[in-house]
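For reference, the chain that follows is the form predicted alone, supplied as structure tokens.
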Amino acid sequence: MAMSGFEGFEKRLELHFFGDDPVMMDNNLGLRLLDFESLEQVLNAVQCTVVSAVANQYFDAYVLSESSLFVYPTKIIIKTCGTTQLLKSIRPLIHYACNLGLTLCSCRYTRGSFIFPKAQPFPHTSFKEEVLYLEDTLPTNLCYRKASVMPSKITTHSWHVFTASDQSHIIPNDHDIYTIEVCMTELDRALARKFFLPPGDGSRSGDIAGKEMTKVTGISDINPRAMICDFAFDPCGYSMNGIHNDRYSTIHVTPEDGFSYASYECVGSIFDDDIEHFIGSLRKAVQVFRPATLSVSTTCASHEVWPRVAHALEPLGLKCRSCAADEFPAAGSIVFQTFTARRK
């Protein structure tokens, strides 16, 4: 394990909001109103900025210098790696979305085991200062407050939740619908050779250098039918987010030997009628890095899909090693399993 390294672990936080405006609800744009000054400011906070974007009718997906922000009328997803300090970006979306007359009613806060725990920066040293920090920074009406460490038998992967709901939104309002959070690390050598862009092409943009990563690597065949906006770094990585009606998918790649890292996140419903399509997406984005060991959360207020995660990457080889559940306010059932390949 190296000394050092850039930390491929995210910090994942998702708030939502309402509001009683008519004409906020009418024009269903609510957080999408918020104009690019005003995110910019909430990144700097974060200490990342936009790389690339693209939209449609339902929400707006950014790629960002480290991860994803995803903006929904009512809702905001911001999924950031590295030294970052996401959490600071609660207070700046509070102001704004209140400008908008939108209220903060729940939030979830989520992130595995950093790789280089001590590199990490205020508020997030540890997770007990994490929850100190959004303890105090939450307003008073999300009074249902749960903090949770849901361990595993793999000593580096353990999943920290923190969640917390006003009374009206205790039990997720879109209970149908589940987020898939998979965590791989010690990636084949090989496919991660496959996000370094090759000596002297430094030149080309990121934009392009991303497309053809998208292309080689079989990242476009996980979703085909998904809209995709990604973005190759220099010298190494790789960030995208696909886009397909209500619901995206994202993956970010830390390649690098020692400590190498992938994540990748979809949102699905269990009204939807393929349900299999989730289990094929899940499996191929798993063969695209082949890790070694990875850790598989899922959130949904029912119990119908994470039985099925074991049922997409056991016939890769994968062995799952452990399962823990817990119960949250405003997320539902949580399921935290770990899985290695049979040959460790």
Given for the second form:
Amino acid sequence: MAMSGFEGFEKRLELHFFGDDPVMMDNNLGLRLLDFESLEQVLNAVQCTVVSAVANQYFDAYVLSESSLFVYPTKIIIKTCGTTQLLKSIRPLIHYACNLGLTLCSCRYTRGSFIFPKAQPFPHTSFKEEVLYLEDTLPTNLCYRKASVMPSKITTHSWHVFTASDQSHIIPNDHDIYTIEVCMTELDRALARKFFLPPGDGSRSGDIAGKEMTKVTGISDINPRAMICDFAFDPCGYSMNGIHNDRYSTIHVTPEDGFSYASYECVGSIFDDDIEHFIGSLRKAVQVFRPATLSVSTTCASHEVWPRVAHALEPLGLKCRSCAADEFPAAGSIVFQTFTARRK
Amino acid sequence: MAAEDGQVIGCHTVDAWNEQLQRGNESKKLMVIDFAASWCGPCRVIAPFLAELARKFPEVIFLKVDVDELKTVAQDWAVEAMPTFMFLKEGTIVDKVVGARKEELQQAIAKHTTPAAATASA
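Okay, that's the form predicted alone, but what's the structure of the form predicted together with the partner chain?
The next block holds the full complex; its first chain is the one shown before.
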């Protein structure tokens, strides 16, 4: 068997819940009342741990040993890389949410194409296996289901999507919210090196070195309004969550040569005053890594956001190679675009 | 006072807070103030570690403020994200750590309790 490197490509799960108890919903805490022991159990099932965390009045943001977790009153987003078993979080999450009077009403699972698919454990051995597991695990009230692999002209990048919804949440409630998921490969080598700890410098690993990386790499300039919670791994690798009001952004980096990878994800609203700010942030995030290849997946109920992606990236010398679109229950439309650097 | 050494002292009223603050300032000791909320998951994550630090550094005064209980205090101190740890010496903010960040918290305490480092950073 060929030697396997670290799998940078994340699996991402977004679960939405609803509650009937008006008292429960009034205090607007919901899932944020999950005690840490329950959360740890969920993360144990996935095989990762919390390394750093921060909160504001809207949500909790955790940096994990393998990526990130965001907990809102009725929404959980969990994103993990490596050989974690993300889908195993669903059953315990449904259980703990039920104890809080919350019922699952929609689910969205997305991921790119693994660099080392053979290294993935059950149920992530193939997309088919993942879909079978999801079909099996989700409660029957989530009866509107769709699975699709969105292709691109770059064989190493395709977008795997599964969504499910109950009767009343087929059209997303938060129809103005969009999510951008960027997957970057073949990072600029000089830039990727900035995500290695200096050799022999054990004293500065973790959150202190993470803070330095945020500054040195320009990640702190992507959205200066955001509060950043960051972490540097030993000997290399980096994760951060940015929080600003009810919005998050997140970056994860696997800088090793040969399988270098970085992801950038953010949420926004089409009602935001300055959609230009979105373009600027996306451009700055990609500039931090200058990848040879990247994919951008835009999830939104409307079609206002995705045409702006190419507008943001083309001035960086990136050319759009493919664009695929599809509609999904509970998610709206998902547009998957790939870009490669123009040859000089 | 001695009974409170090695513990995180919760301040539940503005009066109690002002009293602790004044005592702390007069003692010239380092004070670490944890601004937290009952609904904040990351605050629950860091709480046991903070209790451990309080035992480890008995010469430091650890205070805890619930931002809902003492809204005006949290506002005065411009606390937006949680947990926020303010480091105070003789009434002056000497450092600030935002988030449940174990290493950064521990290092900041070490920095401000080492006499040489404290002078250098002053």
